[in-house]
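Next up: just one chain, as C-alpha cells, the form predicted alone.
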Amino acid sequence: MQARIVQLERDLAHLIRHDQLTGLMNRPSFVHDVDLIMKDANHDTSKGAMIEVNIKGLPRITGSLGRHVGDYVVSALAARLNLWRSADSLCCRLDYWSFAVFIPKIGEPLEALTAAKRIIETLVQPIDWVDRKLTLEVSAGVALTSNEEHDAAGLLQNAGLALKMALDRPGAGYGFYNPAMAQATKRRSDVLTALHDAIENQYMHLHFQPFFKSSNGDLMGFEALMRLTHPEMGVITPGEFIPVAEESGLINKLGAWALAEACHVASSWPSHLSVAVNISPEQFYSGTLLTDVHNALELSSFPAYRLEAEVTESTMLKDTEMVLQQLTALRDMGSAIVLDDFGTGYSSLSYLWKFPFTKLKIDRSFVQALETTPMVRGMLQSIIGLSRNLGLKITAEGIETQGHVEALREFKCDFLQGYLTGRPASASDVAGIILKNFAEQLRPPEKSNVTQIDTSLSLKR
C-alpha cells in the first residue's frame, strides 16, 4: 500500500511538471529549473542560450485537417526535440505551437545560432500523416545569458523578442536578441499608452499641407496629417505612432476622428478647396469605414465632392474585392479616390484601371531624384502620360526646389505639394495661407516670371 502511495505521488508530481500531450516540461517547471541552473554557484552564469521555437504551419494544419492531426504533429515534433537535445539541456512546450530549449555552457553567439539552425533543420522536416506529407515553417529566437541577466523568465522574454523579429521575415529563419530590441519594445509600449491617452484626453491634432495648381499657383486644397504631442513624451512622429495604432487596432478610432476633424475644419474654407485624408488599410477591414465617412460629412454638413480619400497600394493587396466595393461606394458618395505614394510599392498598372481612382500622387522619391538621375525624367513623363490617358489627375509630392517645379510644369503635372510650396500648418494658420494665395492671384503678373509660385509664407514653420 505504501509503495502504491509513493508511486501515485510520483505520477502526480510528473503531471504537475510536464505537458500531458508531449511529455515535455511545462512552462512553470521549465522556468523554475532554468532559474536553478542560472543561480547555481558552480555554473558560469555568463554561459547559456535560450532558444524559443515557433511552428508557423500548425494553425493551417489544424484548421484544414482537424485538431487531432495538429496534436499528432506537436507530439512528433516534441519527440524530435527529445532525440536532438543533449543530456544537460532542457526542453519545454510553451503553448500550442511554441517550444523552448535552454542549453547550458554556450557562451558564443555563433555557437548559439548553430544550435538554433540545427533545431530548425530537425523540426522542419515533413511529417508523414496517412497518405500525405505535412510541411511546416519553423522560426527561432535566440538569447544568451549574461552577467546582467540572471532570471529565466527575463531570458525567455528576450528569446521571444528575437523570435518576433524572425517571424516578421518570410520563411524559416532565426532572430538574435540584442538590448536594442528591449528598448524598441518598451518604446512601442510607451507609444501605445500615449495613443490611449491621446484618444481619451484629445492630444491628437491635425496639420494641413497645401497643394497648388501647377500651371498658375492657385491653391486647390490641403492634405490633413495626424500629429501627436503627448504632455510627457513630447512629439511622437506619425512614422512611429501610425504602425503602433494599426497593429493595436486603434487606427480605426484615430481614422474616424481624423475624418470628422478634417471635414469640420475644411467646412469653413472657401467652397473650391478640398481636403485629403489618408485612409489606413486597416480601416477598410474594420467594417465601419463607410459609416465613419458618412458621419464625418453629415456632422459638418461638408459636401462629399470636397473630400479626397487617399489610399496606398498596400491597401489593395488583401481582400481586393472588399476594398474595391468600399472604394466604389465612396466614389458613389461623391468623394474623390486618390492613389497615394505611387511608385514605392508594387505599382501594378492593373490598380489604375480596376479601381475607381480619380487622382494619382507620385511619391516624393521620384521628384527628389529628378535633378540627379536622368532616367527619372522619362519615368515621370511616362507615369503622367499614362495617368492622363486614363483620365486621372496627378499630384507630385516632395517639391523642394524650383527645379522640381519647372520640370513638373514641363511634364504638365496637375498639382504640386511639398516643403517648397507649403509646409504642414496648424488649423489656425490655414486661413493665412488661403488669404495670401488669394492676394497673390489678384496681383498683376510679372512678365519675367508669370507662373512663379510665391513660397515666402509657406516656408515659415
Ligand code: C2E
Given for the second form:
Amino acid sequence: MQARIVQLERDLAHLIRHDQLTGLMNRPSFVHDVDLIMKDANHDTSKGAMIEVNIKGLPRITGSLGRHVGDYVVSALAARLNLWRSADSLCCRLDYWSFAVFIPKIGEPLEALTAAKRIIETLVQPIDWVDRKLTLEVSAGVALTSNEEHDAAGLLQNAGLALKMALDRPGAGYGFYNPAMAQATKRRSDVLTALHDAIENQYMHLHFQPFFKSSNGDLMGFEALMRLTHPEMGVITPGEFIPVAEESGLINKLGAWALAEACHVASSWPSHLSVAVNISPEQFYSGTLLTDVHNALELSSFPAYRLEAEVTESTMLKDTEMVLQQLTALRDMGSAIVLDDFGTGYSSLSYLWKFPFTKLKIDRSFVQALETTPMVRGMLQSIIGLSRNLGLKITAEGIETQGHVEALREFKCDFLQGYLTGRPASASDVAGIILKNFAEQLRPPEKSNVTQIDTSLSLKR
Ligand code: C2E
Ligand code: CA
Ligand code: CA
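Given the form predicted alone above, produce the structure of the same protein in the form predicted together with the named molecule.
Now the complete complex, all chains and molecules, led by this one.
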C-alpha cells in the first residue's frame, strides 16, 4: 500500500512538472529549476545560457493537416531536443511552437551560439509523415546569465527578445541578446503608449511640405506629413512612430485620420492645389482604405482629383491582387497614384507598368547622390525618360541645393520638393507659402532671382 502511495505521489509530481504531450518540463517547473541553478551559478560565477527556440511552420502544418499532425511534429522535435541535450542542461516546452533550453555552464559566449546553431540544425531536419516530408523553419534567441540578470524569468525574457530579433530579420536563424534590445523594446512600448494618448487626446497633427513645378516654380500642392509631440516625451519622429503604429495596427486609425485631416485642411486652399497623403501598406490589407478615402472626401466636400495617394514599393509585395484593385479604384475616382521613395528598396521598374501609377517620386538618397556619384546623373536621366514614356509625371524629393534644382530641371523632372524649396510647415503657415508663390507669379520675369536659395523663390525663373 505504502509503495503504491509513493508511486502515486511520484506520478502526480511528474504530471505537475511535465508537459503531457512531449514529456519535457513545463514552463513553471523549468523556471523554478533554472532559478535554483542561477543562484548557485552566482556563487561560482560560472556562465549559463538560455536558448529559446521557435518553430515557425507549426501553425501552418496544424492548420492544413490537423492538430494531430502538429502534435506528432512537436513530439518528434521534443524527442530530438532531448537526445541532443547534455546531462546537465534543462529543456522545456514553453508553448505550442516554442521550446527553451538552459545550459548551466558555458565557457565563453561563442559556445552558446554554437549550441543554438546545433539545436537549429537538429530540429530543422524534415519530419516524415505518411508519404511526405514536413519542413519547418527554426529560429533561436540566446541570452547569457550576467550579474544584472538574477532570475530565470528575466533571462527567458531576454532570450525571447533575441528570438524576436531573429524572427524580424529574415534568414537570421538566431539572435544574441544585448542590453540595447531591452532599451529598444521599452522605447517601442513608450511610443505605443504615446500614440494611444495622442489619438485619445487629439494632439496628433499634420505638417505640409510644398512641391513645385520645376519649369517655372509654380506651387502645385503639399505633402501631408504626420507629427507627434508628446507632452512628456517631446517630439517623436514619424521614422520612429510609423513602424510602431504599423506593427500595432494603430496605423489604420491614424491613416484614416490623416486622410480626413489632410482633405479638411486642403479644402480651404485654392482649387488648383493638391494634397498628397502617405498610405501605409497595412491600410491596404485592412480592407477599410477605400471607405476611409470616401469618408475623408465627402466630409470636406474635397474632390478626388486633388488627392494624391503615396505608396511605397513594399505595398506591392503582399496580396498583390487586392492592392491592385484598390489602387485602380482610387485612380478611377480621379486621384493621382504616386510610387514613393523610388531608388530605395527593390526599385523594380516593372511596378510602373503593372500598377496604375500616375506619378513617380524619386527618393532623396538618389538626388543627394547626384553630387557624389557621377553615374547617378545618367541613371536619373534614364529613369525620368522611361517614366515619361510610360505617361508618368516625376517628382524629385530631397532638393537641398541649387545644384539639385539645376540638374533636375535639365533632366526635365516635372516637380521638385525639398528643404531648399520649402520645409514641412504647420497648417496655419501654409497660407503664407501660397500667398508668397502667388505674388511671385505676378512679378515681372526680369525681377525674379534664380540664385536665391532659401525659399520657394529659388525656383522662379
Ligand atoms: P516620406 O513620405 O518620404 O516623406 C518625406 C520625408 O522627407 C519627410 O520626413 C520630410 O520631412 C523629409 N524631407 C523633405 N525634404 C527633405 C530634404 O530636402 N532633405 C531631407 N533630409 N529630408 C527631407 P518625415 O516627415 O520625418 O517623414 C518620414 C517618413 O514617415 C515619410 O517619408 C513617410 O514614409 C512617413 N510618414 C510621414 N507621415 C506619414 C503619414 O501620414 N502616413 C504614413 N503612412 N507615413 C507617414
Ligand atoms: Ca511620401
Ligand atoms: Ca518619399
